[in-house]
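The chain below stands alone and is given in structure tokens; this is the form predicted alone.
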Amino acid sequence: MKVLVTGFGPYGGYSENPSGEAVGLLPEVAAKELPGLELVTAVLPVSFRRAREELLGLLDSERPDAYVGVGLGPGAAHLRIERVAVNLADARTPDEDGEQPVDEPIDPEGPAAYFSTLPVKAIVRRLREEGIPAALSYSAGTFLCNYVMYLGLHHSSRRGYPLRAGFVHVPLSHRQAASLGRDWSGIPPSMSVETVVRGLLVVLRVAVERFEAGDERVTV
């Protein structure tokens, strides 16, 4: 089974992005934990145009069986397993290239929304069993995270690959939270990058198990 996993680079006022950092660490760990998995990883720029070009290029060149996008969700205290991607790009701040779409469809001819085709409930259950805080989320926002999730699912619907696609939001890293917090009441929630990597391994393991079992139930 081949899986494409993408994270994002730093953006806005953040000098680092734990999603990109975790994705960068994932291949070495996955090679030991999931030796039969063919893993392709990439760190996307926080740019609507360039992220689209890079992601669609990877999907077409690699033709993965599954795609898992990973992004930073400031304020999250756990891994958020996203269930819905909406056909909307509505940026509160400009991307790295100064682009700031407002109330624009990602694809004018696409459906209003897609549901994740990863086994999201099974993933959440397994993460919790492994002691990793996780929950389903019903909003991936309207910035780049939702954008690439929608693109992955739209590509799957139109081209037939990847067969499964979804998205995971991760908290701030401990280092980020320490630099942002002003006092005990103002320190934002965080998670170690190592825990995020462990969590992504669980996501991949459950996805592989369901794929190899031929399980068509994509949510439970």
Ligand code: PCA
Given for the second form:
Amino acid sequence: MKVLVTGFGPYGGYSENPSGEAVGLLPEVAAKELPGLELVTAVLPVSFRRAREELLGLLDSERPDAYVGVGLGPGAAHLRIERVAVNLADARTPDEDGEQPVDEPIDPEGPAAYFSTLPVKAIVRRLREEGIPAALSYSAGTFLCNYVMYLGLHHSSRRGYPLRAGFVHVPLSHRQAASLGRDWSGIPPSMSVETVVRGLLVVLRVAVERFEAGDERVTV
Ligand code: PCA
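Could the form predicted in complex with ligand PCA be given as well, to go with the form predicted alone?
In what comes next, the whole complex appears, and the chain from above leads the way.
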């Protein structure tokens, strides 16, 4: 099974992005722990135009069986397994190229939303069993993370590949939380990048198990 996993680079006030850091560490760990998996990784820029070009280019050149997007969700206290991507780009702040779409559809011809086609509940269950805090989430926002999740699912629906696609939001890293926090009450929740990497391995393991078992069910 071939899986594309993408993280994001720095953006806005975040000079580091733990999603990109974790995705960068993933190939070495996955080679040991999931030897049968063909893994392709990339760190996307936080730019609507360039992220779209890179992601669609990778989906077409690599033709992965599954796509897992990963991004930073500042304020998240656990891994958020996203369930829905909406056809909306509504940026509160400009992207890294200064573009700021407001109230724009991602594709005027596309459906209002797509559900993740990863086995999201099985993933959450397995993460918790392995001691990693995780929960389902019903909004990936309206910025780049929702954008790449929608694009992945839209591509899957239109072209037939990847067969499965979904998205994981990760908390700030401990280092970020330590430097961003102002006082006792102002420390945001955080997770170590190592735990995020372990969590992504679990996501991949569950996806591979389902795929290899020919299990067509989604969600459960
Ligand atoms: N998080 C942002 C964009 C890039 C990232 O890592 C988001 O949640 O949309």
